[in-house]
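One chain comes next, on its own, written out as structure tokens in the form predicted on its own.
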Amino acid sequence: MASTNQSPAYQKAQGKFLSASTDDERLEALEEMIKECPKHKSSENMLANLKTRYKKLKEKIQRIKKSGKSSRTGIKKEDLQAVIVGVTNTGKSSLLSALTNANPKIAETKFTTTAPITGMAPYSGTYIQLIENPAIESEYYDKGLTNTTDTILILVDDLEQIKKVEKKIDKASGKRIIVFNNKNDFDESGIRKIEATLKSRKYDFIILSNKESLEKLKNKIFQNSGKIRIFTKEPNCEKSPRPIIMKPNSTVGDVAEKILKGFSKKVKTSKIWGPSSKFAGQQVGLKHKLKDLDVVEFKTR
């Protein structure tokens, strides 16, 4: 089993299940993903996954309701996910809605938004979750997201800002990455000499101008995340147009795993192509380490 050659639609679907806050959400999205999900041999498991999942979560949603509880849940976690922080009025909506499919609202007053939003960035053939978490100073600000993430993106309009964030994220393990959001329009001038100040203090940052840093930021992201992507293709096709995201130094069977639990069983061998192959096509066991953007074709038994 390797790549199931998803179509725009069906990628489209699954973006909308990864960004939804709701069971009734993802159930909707499952119908659709069901719907576009390939109809040949090697997308069997694939499809098989996908119905099990649709009725588990019918089944979760018919029993709440029975209940009378809210079917609302918490944020599932990604494996690209960043957390943008920072004091009010920043354009952390802003930056959300210029990123993602989310559509925060956006205002001029203060504590605008009251709940976590969540969207999910497209980048390099997958996404990256990106939430947005109520001001720092406000009683909607949740510090177990920050905690949690892979990434933190600080964002600020003015330097001052960042040592008042930092003291409300210092127990946060994730990388993290000053956002300056240029709202005040600062010439090429002051824009020098906010980039020494943040390079004499050693911080990791970008400065938001134009469509390019945007570009930019997602790409930061993602290095800051040490993850890596991994493709996969059938014999005689081409490579699967989104890649499976794996922890650094992920192996072979880890992405067999990741596919499905127990495939790695039924693996007979596997080729690679890319960083991690000594050349195009190399047959390797299920315990070869794999590096970012290497292509891996397994043969079953």
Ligand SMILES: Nc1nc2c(ncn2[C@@H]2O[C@H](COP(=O)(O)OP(=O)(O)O)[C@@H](O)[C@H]2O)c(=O)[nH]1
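This one's a predicted model, so the numbers in the text were calculated from it and none came from an experiment. Residue numbers count along the first chain shown, from 1. Only the largest set of C-alpha atoms that superpose within 1.5 Å between the two forms is called the rigid core. What changes on going to the form predicted in complex with this ligand:
The Cα shift for residue 53 between the two forms, taken after rigid core superposition, is 2 angstroms or larger. After superposition on the rigid core, displacement of the C-alpha of residue 276 between the two forms stays below 2 Å. The Cα shift for residue 12 between the two forms, taken after rigid core superposition, is 2 angstroms or larger.
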Contents of the next structure:
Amino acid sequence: MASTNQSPAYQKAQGKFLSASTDDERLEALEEMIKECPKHKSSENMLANLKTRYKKLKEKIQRIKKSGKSSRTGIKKEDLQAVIVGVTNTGKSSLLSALTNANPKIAETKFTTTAPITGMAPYSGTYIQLIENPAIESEYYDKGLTNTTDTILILVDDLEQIKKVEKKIDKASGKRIIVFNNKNDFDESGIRKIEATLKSRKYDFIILSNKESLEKLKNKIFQNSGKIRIFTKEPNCEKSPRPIIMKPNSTVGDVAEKILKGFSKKVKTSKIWGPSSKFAGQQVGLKHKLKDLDVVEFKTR
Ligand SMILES: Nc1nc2c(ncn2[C@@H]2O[C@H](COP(=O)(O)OP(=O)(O)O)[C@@H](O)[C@H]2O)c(=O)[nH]1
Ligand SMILES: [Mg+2]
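Alternative state: the form predicted in complex with this ligand, after the form predicted on its own:
Entire complex below, previous chain first.
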């Protein structure tokens, strides 16, 4: 490979390949290397070699995605997460952009439509990580992502689609919310029928019609997660504006550890305000179980 003098563009692509941390990034870099590789006789072998590597890597990525064992996209799971799943054209991208800052740069790259897109939806002083999974019938659908999330938003614009999606997510254990996007503009009586059907089938559902329903959806995602919001405060100060998201039944000690590993050992006294306290500023031990919207104050001396 070293014998051919390479262009700066090729070297840049190669650098990207070497520093890539995921297979998807490596694949993208390889494609650029192929594009930038000189097309003359002396580099024929090199080009063929690159194409073989590209093909093998692509096969590997698809194999892993199909197996559904893990998400290979390297998305770091945030405390509150929901994955949007549905057949093509139901409005997954539209929902993502209505609720989040979803990064348009992602949309410009070549693999956009073939990889999950992440956005952060502001919710009660914190964020819900919302992820659009590529259409469930496409080869780019990431099973692992759906299998490992807490909340699955089954986005449909037709009730028939629910069964189709359910069949493909049988290994997923997250809570399911049917999100009906009224894309086909059913009138009020049509919507009432859909509502009645979803109710009779005992689905947890929401019908998207206006801004208010988007807020309701975020509330539902939070409620379904079962998690609790805990505010912290310094002595003689206001509580933190941004809550820490904790698992249900978390203790005061768990919160200290979430702030900083080992911190609970440094805590001398802790006080609480809110739903789990008997009175404002009650002093409690590290084993005290917290409730949603509690405020905790730690003193280390
Ligand atoms: N009329 C209408 N069109 C919508 C709505 N949501 C999405 N669309 C359109 O449906 C098409 C597919 O939407 P998109 O969000 O890309 O769907 P995705 O394939 O599930 O990501 C686009 O042309 C959107 O403009 C809606 O609520 N009403
Ligand atoms: Mg889309």
